[in-house]
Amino acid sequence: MTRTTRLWSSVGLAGFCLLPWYIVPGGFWSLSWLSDLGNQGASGLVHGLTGKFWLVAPAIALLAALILSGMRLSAAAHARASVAAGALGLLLLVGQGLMVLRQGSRFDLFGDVSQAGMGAGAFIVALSLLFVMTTGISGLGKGRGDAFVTGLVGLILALVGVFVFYPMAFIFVQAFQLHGGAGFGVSEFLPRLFAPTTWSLQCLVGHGYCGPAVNSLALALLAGLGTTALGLAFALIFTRTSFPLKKLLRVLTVLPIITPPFVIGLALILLFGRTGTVNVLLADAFGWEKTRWLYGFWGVWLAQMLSFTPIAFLVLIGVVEGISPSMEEASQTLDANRWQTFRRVSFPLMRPGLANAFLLGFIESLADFGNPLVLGGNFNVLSTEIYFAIVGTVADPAKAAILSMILLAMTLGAFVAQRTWLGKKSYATVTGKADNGQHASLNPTLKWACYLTALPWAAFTLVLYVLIVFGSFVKLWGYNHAFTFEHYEKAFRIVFRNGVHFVGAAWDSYFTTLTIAAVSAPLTAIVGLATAYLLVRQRFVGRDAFEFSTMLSFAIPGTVIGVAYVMAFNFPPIELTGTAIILILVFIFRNMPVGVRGGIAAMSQLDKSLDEASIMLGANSFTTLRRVILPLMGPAMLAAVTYSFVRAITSVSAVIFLVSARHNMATSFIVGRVENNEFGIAIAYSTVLIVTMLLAILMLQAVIGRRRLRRADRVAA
């Protein structure tokens, strides 16, 4: 413990004398600071000797840390004197940043001084004083004693506090604003929660139209479980039968994932809309009246069904692969037939799979916003009414916050029956155990079932992209059907004259999205799966809150979390509006629930003796994760990092407002196309973009592969 404190106090003090405190122009990574480290570039001390007093503050707090850890001391008080000097730099550091801001301090506590937002030198003093408090934690006997174990949730509460919670508390806190501006209050919190006008029911008794809050919980409801449903139909096929064309159909269930923004609602609106194929085609046919059924509560459903599926089938893959088939043979062994084993045997192991599935189809219903914005018509849902108050005529950000506040309960409400319902039964099926069996196949009615289930779906998916293919490379979809190339030219056009040239209107915001979303996968997936090996393996005070508190960026729209963002970091103590990184965080903190579901529902089917026999050998828990846990993890890794990235790439609502000249995101770019009624480049643009995600999932799957094991499987790889 000591020689873990000694060492993030020594980083700690590093960077306070030598890392610019303040942000610097150009980025850290530019080293321009480096020939100005009389200024811009100056670091935490030099600032501190030079007036600005209250940066000491940390330091002194990592030099006590250093200095009392080479102390002839018990271990209780050094663990004792690392919390109390981690806790207290932290305080100081946060309460600085907090009261100093760049226009002058608040309440005039420090006179009339400012300070720029925070930069690599502070980043790295308050990463150190965290892990020195931890590790003091440690030492205590908290978290088994175990330093690693108490330094991830210590750094991942962190992250959660700032990215989470910090930017929505100025989103919540318009809440209680009064009409018109005048201040803050309570008197009119509780009427506006329960307005009539976002509770109403008149649709149950057929007088007008049910209220947002009424129509979210219906249709999420609904998606929740028809993409359950057809997720699990398409993971019984892949893993219980022979079915031919596994290869063709693995690549239908995750194209709907990896599609732009309203593609998918402008295909369903060109096909089944007023005028659209289908319907023209029945009108011909059998002079049925053309209607608009597609606008309205069956189109959302059926745009969501399509978008959210494949998050279903990526969680229940892991899930259904990952059942022992020695259970299934004993069940077998015991004279049951197939159906009997499915029903009693391979079912009840699937259920986290299976609640983890709909959580996230039901959440994902409720915090989807561009679905219900193309097909919803008058048919109302929460994440619409929260945008057009935020971005309406007139800007109602009180209203916003309580409908988000709704949005969180509804959350929660799911959560908690999630968690009823699975109990605390062990789904462990994984052991060290060598297993050198076979799954059981399914009875023929229940595969048949499977087939005329997710083969339909498959057909419509393959139809619908291959018309989405067609529209890019036509006039006008729907109207003018000659040939042309022109989409892709004026979009992606490359001139070969004295070098490459890029000259196309879309490369550059081809190339950021693509980094970006390259950097952002690895670190959503890494995040997601380290707080899943907490929820599973560890057992820490508030793991239940802590849980819950990862969910929240899911829970809520886009546009909220991107307006948040807005407001908490467009000034200091952290500054980052304008730049790739508040980018790549808001995707990390947007998309990191789905890693932390599916690494629950996988690593819940491992049982803890593994972990056990590694630290009886004498590895720590840093290693057993590393060499015992995370090879059995491929399918949710693989999960997370496919969905972190092709989300990265199609995100529109969260990033909408965060986007800037020199980091512009394809999804903006399309969303532009489509307000200048530019459909032709923005479908051309999508197209790109699926051919792109197609390739990186591929790539993803053949570096990860996929979990062997069975000896079986070793054998024939």
Given for the second form:
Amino acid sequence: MTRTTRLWSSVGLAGFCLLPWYIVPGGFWSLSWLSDLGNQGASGLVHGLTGKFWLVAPAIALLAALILSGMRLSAAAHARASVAAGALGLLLLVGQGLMVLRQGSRFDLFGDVSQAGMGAGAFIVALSLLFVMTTGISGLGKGRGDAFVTGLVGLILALVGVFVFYPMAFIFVQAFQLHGGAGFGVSEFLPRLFAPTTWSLQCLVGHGYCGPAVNSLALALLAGLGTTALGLAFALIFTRTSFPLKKLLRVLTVLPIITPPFVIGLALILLFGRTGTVNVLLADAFGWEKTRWLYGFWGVWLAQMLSFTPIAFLVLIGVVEGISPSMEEASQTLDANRWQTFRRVSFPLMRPGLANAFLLGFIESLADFGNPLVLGGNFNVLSTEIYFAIVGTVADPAKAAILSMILLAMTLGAFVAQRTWLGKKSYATVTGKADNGQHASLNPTLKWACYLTALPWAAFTLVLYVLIVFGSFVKLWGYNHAFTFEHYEKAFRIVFRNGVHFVGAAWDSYFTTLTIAAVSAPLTAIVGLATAYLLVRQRFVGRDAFEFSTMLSFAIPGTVIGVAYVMAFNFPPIELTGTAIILILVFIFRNMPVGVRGGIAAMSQLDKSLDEASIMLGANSFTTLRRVILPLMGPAMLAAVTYSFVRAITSVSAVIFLVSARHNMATSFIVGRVENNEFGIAIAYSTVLIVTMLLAILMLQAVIGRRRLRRADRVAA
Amino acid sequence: MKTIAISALALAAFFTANSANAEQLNVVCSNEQAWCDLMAQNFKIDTGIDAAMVRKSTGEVLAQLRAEKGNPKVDVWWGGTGDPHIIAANEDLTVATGVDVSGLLGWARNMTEMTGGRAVGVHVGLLGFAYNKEFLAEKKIAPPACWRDLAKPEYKGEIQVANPNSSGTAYTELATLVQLFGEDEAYKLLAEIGANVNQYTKSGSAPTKAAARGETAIGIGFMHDMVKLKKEGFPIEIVAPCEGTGYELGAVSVVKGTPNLEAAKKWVEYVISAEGQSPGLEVGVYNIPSHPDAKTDPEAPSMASIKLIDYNFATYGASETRERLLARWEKDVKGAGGAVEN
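Alternative state: the form predicted in complex with the partner chain, after the form predicted alone:
Starting with the chain above, the whole complex follows.
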């Protein structure tokens, strides 16, 4: 333990003495600061000795930890010293960051001083202080005395704290802002929280509108249930039947998830809008009145079903696949028929998957912004209300904050309900024991039920996508169907003259988007799966709170996150606006929950005896994670990487406030085109993005691959 | 521990890879994307300054400027309706540039005067409505010509207009009717029209597009959007209301605290010049440019041929008026029903 402490405190001190403490113009890796060590590239040490005395305090804590680790003390005393030094150092570091501003200091504590945002040096010092502290904590016997476990918990908590709670604090302070900027107070908070316009049930009793809170809740419940049911039907077809066209089906189930926002809505309008193809056909054939039924609850629900079923499917397929066939075989040996086996054995074992799929569908629906915007009509939901409370004609940040709190409360409710339903049962079926059965196939009724729900849906999706591709090749979708390459040329023209020039309008945002997605996806998966590992495999105080805190960012609507990030990270201590980093960070912390959920679902199926065997054979928890658990987590990892990669490309509401002139994203470009009625180029761009993502997913699948649970995955005929 | 160290280093790389570069101009643009891109391209050719461009709606820009107050990441805000520019000027988010506006049309000079030089007028967009001629012909309904026509029962469930709480376009319409008919009369008319409205959209340009695609029969919005749709081949006709109509005043502002003030000034000078404004026609911008010598399209609405009100931007752009009118709209117009799906 003292070795680890010594290592980290030395690393921290080196960072303090050598690396630039503040952010450097041009970026750390441009290394331009090396030529300007006295000024821009100055380390914490240089700054500390030349006036910014408060920077020295955290370094002293590191130095103390280093000296103490070299002294002859009892193990417990070493541990306590590390904890104290680390915690004190962190406190001082955070304190100076919050106290000394860009200009002046809070409460005039240090008089007239100034500092920029923290840079590499500060980062390394913070990290080493954190690990010195967590190493100490492990030395006190917490986390089974495993420095890796406590370090991981500390790191994830710190990250979630800085990138979820810290920005959210800015938003929630707003909720208590009084009308007209008259300071803060609670007098207006409660009346606004329970405002009848938010909670109205008038649409149920007759004429009038329901409040957005009621609408959101109803929509999310139905979307969660619907996507889970459909996702399950698809997952069962994949794992428990010998359906011939599984490959095609797989592509179709993935397509909606990789579709940029607005595109599904547009396609639905062209099919089912008042002058949509289907509507016109029906009107001509049966003389039906052409109606605007699509604009409202059912239209949004339909679009959400199309968009979110794949998420449920991705969660469920791992789980359904992972159920050990021995259980099913045992059931059949005991003379249960196939229906009984499914009902009493397989289905209960799918509960973690079902609960997680529902939770994701529910939350996705709550936070969905694109579909209600395009298809909502007069049906208002919280996410759009929040957006327009911020960007509307009269900006009302307090209203946005209060509505966000309602949204969060709903997520919390769903989370608690999910926990209650799952209870404390064990769902582990993948154990170290010999296991080479085959999955029982579905009983015929169930099989046909799955076919009849999933296959028409797949066909519907197929039609929609054919239509989208078609739309990108015609002059004016819906009116002039002359074939043209015009839209692609506008977006993706390349000129070969004196080299290669990417002159199309879309190239810039295309490259930025791909880079940011490629960087953020693996990081998201790592953070997500590490969190899942801690939640499922480790026991520590405050685990439930920890779990909820990691789910939080997913539930907050993108708009709120976007604004919160701008408010929090535009000023020291952390200054990130206008950079690509802020986009990467927002993706990591928004998409991490999917990695966490998928990881939890997959990991709770792996029996603990596997870890225990590994630990008994002398491996530490890091080796166990790497050599035993990770190889069994293939599908979950694939889901996490794929999902976060795709989400980084397709999400819109969070990034709309964070994109900058130099780092523009594809979705924000597409939204602009849609707003301007240039559907052709928007759809052409979307088509290119879809193809790009498909290729990326296929590549990922090839690299990460399937896990081999048994010698063969077979389905009995 | 090794992986933690590696990932820590990787994270450190991201934290510190700040690619700020002072030699560029950062423009946030609230016009159509194609117009944004074209202007940036021409600006670079003519002045040699590289303008990085991002497109955002006016509401988003205003929210961003407020959040970034004191440490802005954009230098210039170009385009979009004038009201948010006026609000930004009043909230001290933008800065006076002292650019010479004497060569511009009267309304553009007024805008500059009204904001103390902080916002300069770049274009005018006239309010009107568009109807889908195929649809009205099929239903054998006479097209509307005046604001009052919109209240007629034959248009029940066929009118679409944006919600003024979310859209500046719809607020312009609300303020126009108030100035045209007086407040009480205007709200009475709006409630009557409201009985015919099938949907209050979020975005100001959505009703026009819906009319073009036949999703609604009539949409209220800005005429230059309608000209563009008509030229694209959609079956719509454009109506300038017989009682007179209001307009939006698009502007350009320089963000307070920008480190690139000189380049920002050059941008302002460029977008109010005739050379800067004329190319708009190439990308389908049919609003009225503020420089008298800038080229216009014969089919585009002109201020001379249309009856206009003397729109009072100072009064109706002020936050108090706005909040009062919108609260009353919520109560008297939306609260009165309407917006029912037929």
